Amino acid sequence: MRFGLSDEQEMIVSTVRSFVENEIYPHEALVEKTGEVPQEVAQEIKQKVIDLGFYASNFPESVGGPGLSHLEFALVERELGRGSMALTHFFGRPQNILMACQGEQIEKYLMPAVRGERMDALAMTEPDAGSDVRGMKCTATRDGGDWVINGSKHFISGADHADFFIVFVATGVDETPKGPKKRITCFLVDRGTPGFEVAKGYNSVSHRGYKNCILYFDNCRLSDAQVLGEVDGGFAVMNEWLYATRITVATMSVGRARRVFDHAVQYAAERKQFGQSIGKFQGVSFQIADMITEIDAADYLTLASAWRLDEGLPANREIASAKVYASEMLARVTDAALQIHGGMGLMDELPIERFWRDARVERIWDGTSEIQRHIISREIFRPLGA
């Protein structure tokens, strides 16, 4: 077993970290204050990433991507986790589900997304269908040779900048021994399609500037050419490609935790009370020890899950373990860092309160902690028939 990075992997880490520190950090205060990413800043970040050769770094060379391994891409995401998500969004990692594109979809959606010419957004969640994906009420019904979509989606991240959307909707119901079971189909929907509206979403305390939107479909008519994958095959497409979002949450949680940790250590070394640095008190130093232990554990767990994918090994349980542990670790680390900073930790003069707020959502999106634990326990008991 080797736990060290190759020279090439070290270069990836160094390059992305330098980019985040020099191109992302300087804009964070403005985004936090205004809740907006200026268009010129977004375009500048995107173009610099393209010039650097890292745009669409989760895509293979066969479609124009850099061709990084799962492990190497996890390293990229870990470093991006250090920065504001509203800004690193423009580092450009299109949904890898676009690899399911076929025929004309390749030139219309996949290739422009990889080149940075078009941005995408994934739309699955609904007001009454969060963890229960099959509970979705947004439907597509046949009308002649077309599909007509009606319903809504919400919490759609990045929709404000998206040129097209990867939308999952119900296209039928099967009667099963366990009751009705909805069939799901994935569609590619262009912004501006008649009957389709992208509306302002909710104001979130986490990741200011990284907005969510509400999508409305009112007799939105689409052709079969807009189906991604097979009709009624949405779950197959989902299960084949969307595992990556859980690794992303885990790796970014590790990256953010390391930045928070650096702040806490520096503060504990400089802040003096009772005639000495507070880091010399066990009440603080033991917290620091626990923080780095948990961060390293989450890091290795996450990288190991990515490594398993590269080796062609089953990784569903490992990815779920990484996601639940890393996201919950981030919550503990940010809370401890805030405690170490005392009252100043809650003031917006320091970024600690932002890290604390941002950490909360990681246990919810891309599969709640409860769903991850369900996946883990299911993988353990399934071979036993239990």
Given for the second form:
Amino acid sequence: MRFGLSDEQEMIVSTVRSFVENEIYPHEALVEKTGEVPQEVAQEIKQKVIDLGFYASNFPESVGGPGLSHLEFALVERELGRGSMALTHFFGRPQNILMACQGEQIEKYLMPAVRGERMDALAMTEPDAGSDVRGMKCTATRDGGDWVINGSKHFISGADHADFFIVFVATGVDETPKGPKKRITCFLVDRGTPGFEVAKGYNSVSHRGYKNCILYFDNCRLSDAQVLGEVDGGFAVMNEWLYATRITVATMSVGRARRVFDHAVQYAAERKQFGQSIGKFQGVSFQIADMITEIDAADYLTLASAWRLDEGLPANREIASAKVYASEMLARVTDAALQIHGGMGLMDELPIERFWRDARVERIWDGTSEIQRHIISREIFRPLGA
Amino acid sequence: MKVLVPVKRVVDHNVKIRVKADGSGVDLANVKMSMNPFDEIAIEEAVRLKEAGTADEVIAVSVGPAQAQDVLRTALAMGADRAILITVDGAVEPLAVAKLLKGVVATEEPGLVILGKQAIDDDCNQTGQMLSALLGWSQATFASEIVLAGGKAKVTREVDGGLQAIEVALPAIVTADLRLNEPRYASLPNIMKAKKKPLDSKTPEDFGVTVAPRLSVLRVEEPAARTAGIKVGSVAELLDKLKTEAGVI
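In place of the form predicted on its own, the structure of the form predicted together with the partner chain is requested.
The next block holds the full complex; its first chain is the one shown before.
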């Protein structure tokens, strides 16, 4: 068993880290203050990432991506996690689910997304369908040869910059012994399609500038050509392509935690009270010790689950463990870092309060901690028939 | 034309260095090491010359421990074509490095050698000048701009009080100053290609050079901590202190 990274992987880490430090950090204060990423900043980041060959680094070589392994991509995401999500969004990583594109969809959606010409956004969540995806009320019904979509989606991240949307809607109901079960279909919807509106969402306490929007569908008419995957096959494409992306929150939490940790250590070493560095007081030094221990644990757990994906091993439980542990670790680490900073930690003069706010959402999105624990325990009990 | 770029593995510029308790040197245990920043600038310049069609091949060379492979891989990922590692354990002084580089120049016959003006660990600022003397080549140090044309290099030098423009005949030695360029990030395709590029291993014996130090380090110590400043109540008091205490006016 080897824990070290290869030369290439070390270089990937150091390149992405320097990129985040030099190209992302300098814009963070402005984004935090205004809640907006200036268009020229977004474009500049995107162009630099394209020039570096890192754009769409989650895509295989067959479609023009770099063909990184899951582990290597996890390392990219980990380093990106250090920076503001509103800005790292332009270090484009289109949804892997676009690999399900077929026929004309490939040139219209997949390839332009990989090249950075068109940006995508994934729309699943609804006001009444969060963790319970099948509870969605947004529906598509047949009308002639077309589909007519009605309903709404919310919390759609990156929708403000998206040129097209990957939208999951109900296309029917199956009666099963456990009760009715909705059939889901995935559609590709272009911005500007008649009957489709992207509206301003809510202001979130986490990740200011990384906007979530509300999508309204009012008799929005789509042809069969817009179906991604098979009709009623929404869950199939979801399971095939969105399975591995759940690791993202874990990797980004680890990267962010390392940045927060560096702030805490620096402050504890420099801040003097009662004639010595506060880091010399056990109350602070033990917190630092616990922080780094938990960060390392989350890091190895996350990379190990990415490694399992590369090895073709079952990773569902491991990814869920990584997600729940890393996101909750980040909550503890940001809270301890704030405590070490004392009152200044709460002030917007320092980025600590922002890290603390940002951390809160990680336990909620991409499957809440409770859903992850459900997945983990289900995997354990299922073979026992319990 | 070939361009040779020597690169040194040094303590990363972000690391806050610590002197060993026994005063024998700087503590390097578990310290992040990277390519000397001025050498990165030198690599960048060489790669730009190649991209402009002025140079055909960029060769990176390092004198140092086996781990110096890392900085050579970084040079390859930035766009150097191949690399040479001359393995030396322990401290190696500028004169020994210059002699080894002279040996590399003899076999590779580059038209230009670009070095960082100094390494950020020992700040010697000697290797380029010594290599120039050993080879009998022209030198243009502290370059902030290099233009190659007609077998000559026009170099703008950063000197005290301004910029100095000089012209040297090729082959020549140029040392890079901070403002020569802004080094690029290694691109992902180049990172992946770096491993496949050749990296030759050599020893000082291959060049008939002995690297035994000629200097001995007696003691290394931290610079004295700055004492706190004081506030003065008036300009008159300031002037008085500058006269009587600081003795500067």
